[in-house]
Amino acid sequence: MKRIAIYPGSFDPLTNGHLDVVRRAAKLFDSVIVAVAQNESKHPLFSLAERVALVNKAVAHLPNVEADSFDGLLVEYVAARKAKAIVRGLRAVSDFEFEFQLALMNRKLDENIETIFMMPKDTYTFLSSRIVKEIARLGGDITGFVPANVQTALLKKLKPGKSDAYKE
């Protein structure tokens, strides 16, 4: 049976931290399906089929990676997609509360579903996409930040200077 993990997210945009739990996500997983969740309550930069288009372009090189979207309860988007694993990414002792309060709610939801927290390397634990947006937006150099196509989308949608061009 093949072991699939799915890795939920926004990702307005992917960034390097994400890529690199995917990464990690791929050499332990048969498929790692990278799910964009479909939030307008966060008022995403990205449209959803931009942010699906992005991931999928950034992860390209891995053979057992894709990317898709989903709406409405996670659980139930894993268990269509046949996956046995969430894989929750960690960046410092802050996000671990909130993530763990999802993973027991999603265990009370499907009992078969496991979740997987795993952390970035240490050179990512200051990213987040939020940051990556203003950085942007101030004109600062993203480079090693996000994966270049995210980069160069990002640059074209954001108008640095201009008070308007970002609004979260």
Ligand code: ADP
Given for the second form:
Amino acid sequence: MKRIAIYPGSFDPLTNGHLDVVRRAAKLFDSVIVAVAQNESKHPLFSLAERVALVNKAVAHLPNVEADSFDGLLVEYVAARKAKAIVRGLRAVSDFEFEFQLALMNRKLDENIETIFMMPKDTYTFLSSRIVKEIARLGGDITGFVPANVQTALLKKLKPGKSDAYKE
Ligand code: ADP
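Condition change, the form predicted alone to the form predicted together with this ligand:
Whole complex next, starting from this chain.
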């Protein structure tokens, strides 16, 4: 039986912290699907298609990882993809309360699905998509915080016309 894990999130955009969690999960599971949530209510900077394309390019070197998008109930998507586990990242105690609540609710909705928490490398614990967007918006250097393709896309998105064309 193939062990499939789903790593859901907004990924607006993918950071090196997310990527660190993906790499760790890829060692434990036969296949990891990075599932990008539509999340229109969060008014994402990147469209769903852009976020999926950015993840796909950044994980191209990991043969057992792919990106997909989903809308609606996560547990239904997990079951539809025949996965048994949800992967979530824990950066600090501040993440814990929300993640704990989410994991228990998902277990209530489908008790066959387990949530696995992974801690990123300590140097990535301060990283969030929100903070990276804020730094980029203010003209700060985001090298080392996001994959190269995400950096290019962010610069292009925030200063159209001033960086190389963003092609995905
Ligand atoms: P969401 O909107 O679902 O929180 P995110 O894209 O912000 O989506 O995060 C997806 C998952 O990745 C969450 O479990 C979050 O805690 C985790 N995560 C976010 N940033 C990091 C990071 N720097 N290191 C490890 N995990 C992270």
